[in-house]
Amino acid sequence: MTQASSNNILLDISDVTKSYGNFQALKGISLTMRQGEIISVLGPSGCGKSTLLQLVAGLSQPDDGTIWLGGGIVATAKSLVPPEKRGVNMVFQDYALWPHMSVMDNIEYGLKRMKLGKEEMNARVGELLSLLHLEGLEKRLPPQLSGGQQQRVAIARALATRPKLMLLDEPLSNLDMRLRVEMRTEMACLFRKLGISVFHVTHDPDEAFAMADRLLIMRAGRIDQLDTPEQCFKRPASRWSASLMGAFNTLKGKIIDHTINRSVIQIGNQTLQGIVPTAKSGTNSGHGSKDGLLMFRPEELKPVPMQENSNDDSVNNQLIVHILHCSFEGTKWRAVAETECGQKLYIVHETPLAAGERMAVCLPLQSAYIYRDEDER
């Protein structure tokens, strides 16, 4: 990519690979990121998300491919621009604050290295103290601060030098649940208010949803899906993404009809319709059945009266289940159930469901994701 063709593109990663010995951590990663955009990289340990972050930061060098940032190429297999010359700052999982320096000194550290004038330095630091609610804590040392306060100081220090790109490496994983919810909301509001570009790595879907303009879902060194949080949630591109987006229920069956937008799957002696989140193939109608998987979220199932077939998809898309167990989880009840062909599933409901009961549950067509069993993407 050249500057002339980049327009609003801040970061361009093109066919990047990275291996450690015989282990290939990244397998041809390509993506672009716009100015002012927040991308959250989501995936479990070992999927390659931290390796990708290190390559963007300049802490590691790709084996192949190109990384372009702002003004030009910053990494290839033969050249590497060091981190301090990239105009990026990182907030680490453990905050990495200087323990012997006060809050003020930590925030000013990068500005002093830039030899910024005292008047402008004071203005920047004062603005950040206000934005991040750190007034009155200027003289405290990091060990005297709470986890949330330390996180705010780390963010203020990273923002002080006005980086082209902010990198966040599991920034909230050391906080308790209440502080994580509070901080992810505050961070999202702050970055959008300032128009900061953020590349954010996390294993927490809730954190990613709260922060991101786009989600980058990774699996085994590849990009599984890159889209808006809403699209990733409503149209998971693969079995892997569906599971990560909360579609924990997985029933095996036979796909007996398939078009580019919709499939019909047989589960035991029952048939259900579902969407095909990614249109990778044409029609398969009339060409025999294929092994398939029906995936859906536990909260999408609604108990309904057993009814005969009609023209209403919402009535037809039923499963007959036997309730095995039900437990209270604070704001809802979670039931373990079993289909008539012996496959287990979960139902989340507002009221308890009686163990031993045989009942019908309805699954909205748009919440039923059908994948061919051999599709791994």
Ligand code: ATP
The other form holds:
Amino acid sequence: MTQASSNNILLDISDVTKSYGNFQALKGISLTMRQGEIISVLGPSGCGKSTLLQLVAGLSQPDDGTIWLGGGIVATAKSLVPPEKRGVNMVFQDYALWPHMSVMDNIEYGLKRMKLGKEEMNARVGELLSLLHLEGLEKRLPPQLSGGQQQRVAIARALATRPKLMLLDEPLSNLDMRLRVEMRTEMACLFRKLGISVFHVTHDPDEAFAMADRLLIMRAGRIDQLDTPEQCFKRPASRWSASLMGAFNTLKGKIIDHTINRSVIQIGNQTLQGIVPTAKSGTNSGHGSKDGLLMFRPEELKPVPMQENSNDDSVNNQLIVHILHCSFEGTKWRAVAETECGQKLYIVHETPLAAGERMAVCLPLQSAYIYRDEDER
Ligand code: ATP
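And the form predicted in complex with this ligand, for comparison with the form predicted on its own?
Everything in the complex follows now, all chains and molecules, and the chain you saw is the first one.
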């Protein structure tokens, strides 16, 4: 609890594990969260995002470790502070509004339980109705509202009691695409304006980017990376983070040189240089070649003049590819291509690339991420 005792920390999760029967859903999670911070938890289905959220909410108890929230320990394997005594509120995917209560009654619900005076209650509700653009809808029942309006009511209800921490579990996943984009920006602005701390679970990297101060990237019950969105994007700490951050292209090769910050990887008979985003990978200069992966975003490849006869094709970061197919995607073209050694990749480009063509593409070193196979758990 060293960190929790410093002033600015709201939440300190220390070495928390959680199993369901023989299945360990969380395998030793530790993190701290600052007051007013928005953390978005990202990761594939089943990686333990909701389990972590439920532990913070108090809906479930850890098998081991400690959760400290706002002023004291709220959960260990032996003690559990119930949800209503933690000062947290949760907004679920399905909103969980009371269907028989009006918008006004839904928002006032928690305040009445707190026995707040009528004047203060009216002031708070009025402010929330205005902040969440719900004026004029006070008397409607939830089934008489659109998905986006119901979502706003759920957020207003959760904010009304001024929780220490808001927990959001896939809050936008029931909305259509346009509304999701609109709502995620609105929510981010609202939470920042109110200085609310938010722990937010989502499948959607774009939603996480729009909302978060830091991303918590999870995989198989562990934390892969906890960092600012920019840092996760520029230096994804594992192949799983890289893939979530849009580096969908993955080529297998042999790492033939390896220094603190850079690696050289051989893909077929071509060599490319890249950065080593994991400290672990970079600490070893390596003996002999090792299996590795080169990952990069389809948007990063740029067609360049072919340097076929150059003797020094060692580290020019060019890849010779055959274009198999190219289709229009609205603003850009997406080509499916193949390396000379038969590995598939995508290229996103401003102009169409002709199917059947053999061409050179260049990959900027800073956008080429190299991981050793053995670094992946
Ligand atoms: P999703 O994105 O699909 O909601 P998630 O990352 O939130 O997934 P969790 O719901 O935390 O994942 O589940 C983590 C793992 O624990 C999954 O393999 C899930 O099947 C399992 N699990 C979750 N709840 C229970 C439970 N009550 N009993 C048994 N296994 C469970």
